[in-house]
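Given next, in structure tokens, is a single chain: the form predicted alone.
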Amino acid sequence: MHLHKFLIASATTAAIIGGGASMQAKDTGSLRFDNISSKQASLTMPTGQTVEYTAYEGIFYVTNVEDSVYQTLNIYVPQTLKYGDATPIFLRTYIGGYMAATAKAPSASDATGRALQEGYVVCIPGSRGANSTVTRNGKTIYTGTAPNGLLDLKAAIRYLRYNDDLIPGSAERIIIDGTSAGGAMSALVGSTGDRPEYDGYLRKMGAAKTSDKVFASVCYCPITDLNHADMEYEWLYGCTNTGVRHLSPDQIAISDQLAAECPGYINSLGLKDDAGNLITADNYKDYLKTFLIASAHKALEEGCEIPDTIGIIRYVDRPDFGGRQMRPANGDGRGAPSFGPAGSRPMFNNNSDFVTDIDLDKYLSYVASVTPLKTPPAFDQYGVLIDTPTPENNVFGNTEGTPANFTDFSLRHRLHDDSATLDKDMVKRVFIMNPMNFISPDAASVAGHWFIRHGAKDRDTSFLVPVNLATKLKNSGFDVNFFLPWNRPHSGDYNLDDLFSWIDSIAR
């Protein structure tokens, strides 16, 4: 079945060899896919289905490696490709918390099993983060800071283009899925594809010289925006300070001081509703409502049982509805948003029961008692009231392993200085780990789709991230399938029917 790609690059090894390319050879030829080195495997999924593949392992995608343990690739061939030739490569990267994360083989219980089963050929690559380390002349090295776990996907893909005429599938058609952190690369691959403020790392790592731009992204509960994170968080979740989240006196003089600067940022970003209508700080919980209402209208035509005690107001047997099909009408703010399920208002058939507001206080209360929330600053807190820091602050740290604060807002409290700035070389980390800084109407590096899930009670970060993502793209003419599904947590690769059904639907 892969007889087409076998005689192009024979053709290509024979041309190498032959003659007028010694130095192509000598630079990239450890780069050349291997396709003998291969093993027979199988995996059983859930449905009892056996899925016979053939497994590619331990493949460095760059020349000059750095640590060995995480800088590999696996890359996994179904027995039968759904598309030929122009299979759509599904590279699952296991990210989490900005740690780092070793290439993995599939697993049944995941996304990478089923796009096996599917047909669709699967990389995972291996990469650096935060606990990564190597040790030199008796030092401990840090390996993984930002934005080094970012570059390690960048490079697997260029392998993987770099090698296309050899590796079976289309590497013009990767599909890129991750989760939390790892959806937060997800979506900086999706937006970044051949940046050139990435170039100068890639060729310091030997990374091939080729793009490293993805067809899709598969976004889910994306921890990302990182430097405006903080704000979000607070603006949106204040109102639970003296309730269920119970902060101290001093946790809530930070925590207003947060969220009184993510009104500028809401207003710079221009974001717009389906109508045309800009979205500002005075309409944006408006805006997010429509998100949660269409939630919970999906979720009430699913047969799910919400009680009035989270915020959700609605309208119950009105005797006038008469059994008919009924569109929610009537407060759901700015309208239902249009793009991915969301844009579908459901038809309830002989229910009379939907959904016609939300409490948003209320409900933002309800999810800050399912879990609890994260103290302020939720994402850069090291030194502002406690020492302790969170992964972002480490993945930002050096390479001696030492924290870093990545906002002025929290270098400036630990500090204690007003005047306090980050210096060049943090804010351009931070410039390069935040899609949002990508996506614009004329990038020709962002990904054409994108599918972008965070639980309608997952509150790793606030709505605010995944909701401007997705507006912002779309705004931008891309292709976008969002939703918040109904009371799920902060998770990823579920409702595998509806991720295949959308990747089958962009693939044909």
Contents of the next structure:
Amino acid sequence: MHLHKFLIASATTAAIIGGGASMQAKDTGSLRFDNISSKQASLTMPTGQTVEYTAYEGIFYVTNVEDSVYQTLNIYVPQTLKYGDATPIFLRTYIGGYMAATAKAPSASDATGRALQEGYVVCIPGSRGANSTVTRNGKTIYTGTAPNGLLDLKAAIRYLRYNDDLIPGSAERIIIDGTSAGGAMSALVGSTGDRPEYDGYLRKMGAAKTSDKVFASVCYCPITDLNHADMEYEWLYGCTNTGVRHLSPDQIAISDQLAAECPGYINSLGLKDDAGNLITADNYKDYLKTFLIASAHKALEEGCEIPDTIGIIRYVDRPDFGGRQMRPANGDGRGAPSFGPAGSRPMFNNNSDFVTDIDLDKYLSYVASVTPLKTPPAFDQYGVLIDTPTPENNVFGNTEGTPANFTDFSLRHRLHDDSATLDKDMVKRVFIMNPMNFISPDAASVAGHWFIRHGAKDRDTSFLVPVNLATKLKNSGFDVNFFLPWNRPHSGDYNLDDLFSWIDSIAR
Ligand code: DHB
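Alternative state: the form predicted together with ligand DHB, after the form predicted alone:
Zooming out: every chain and molecule, the one shown earlier first.
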């Protein structure tokens, strides 16, 4: 099927280059997807099925390559495309911890293998990150400070779009998928398509001069809204400070100061619930509880066991629930670790119980008891109470590898100067690394479709981060599928049946 497309494409290449676009052809001529060697390969899926595909690997997606280890992409084409020339391209980033990622081959155990099995084209780009370096004139240069990892993904997308006539599938229908820092990148790519803020950088890199907008964004536990994440963390988890979190008096003081900044931020967002009611700091926790209740409720329906010691408040013997069949665990509870031997704790009777409320403080203490919380500040930690930089401090660092603060709060604490502020360049970098800044009603830069997941026991960032992202997108008119899967820790590419039925629903 795609061979046919190739033949047509080669005939039109000359016409495009010769057709008055000489600037474009000159600057990005070497970015054309032609004479790219390929090989045949296959994957054996967990089901035992063999998936055969054509692999095109190690393709540079910019002309001014700074870091040849990372600035390449791989493209994988299944034998039969699910929707012919309109087949979406599933683009998976393996960025984690804001580190560099190499272009990888598809894996039978994550969404890339599944995408090929389903008949989608797969692209796996590499990208620079906090730990990538090159040696120049005997000096070590850090190549992946923010926003460079994001720019690499955008350049990879531009490559696909620039070569849409040559590459099987449709670059108008790119679906980006990432987890954690990769989920943050997915949210950024999904919200900043063609925004002028990135243009100058992309021009210098020699990225193709075309669109970098995507069709859909899949964000697993996005570690994003970094310049508000510290206050969001303390505002939510402050209830555990003198309990399970065991903070020192100094840490509690920082936690309290950060938490105090959060209500103003929440109120500034002007978010609304599904009924159109304004969400403020005063009612926010009730809003959050609706997502956790939905999560617990779905888990119960799927036959999961929930101990009654973790703040889930149930109502027994709901009359209209009695006829429901007990089903085996599947969906979002599947594969999640169990809470202990069946019968060892009081648990729900799935035929007659439902969740009425959550004791949020109790539930948050439970989350903190499963995985110890980060200490305050959770993200911009460098130089506040300890010198150790976080991955975020590193990614906002400089080309010499010196970490940096990215909030006035932490900068002031590190410098012991209440009037210190981030310099202009840092303010800009922080701004263009936050997807929340680019989401507004019907914004042209924002992908139409969003799939956002954050595990109900994931404490790597506050629940406010994904909830605000999903709500702002929804309020702005975008199609959002958002859920906090029960009993899920910090992880991604789970429950692929759900993901791919959603993808099919937007691709069909
Ligand atoms: C990741 C996790 C974190 O807790 C964090 O602060 C940044 C990145 C990650 O898994 O990518």
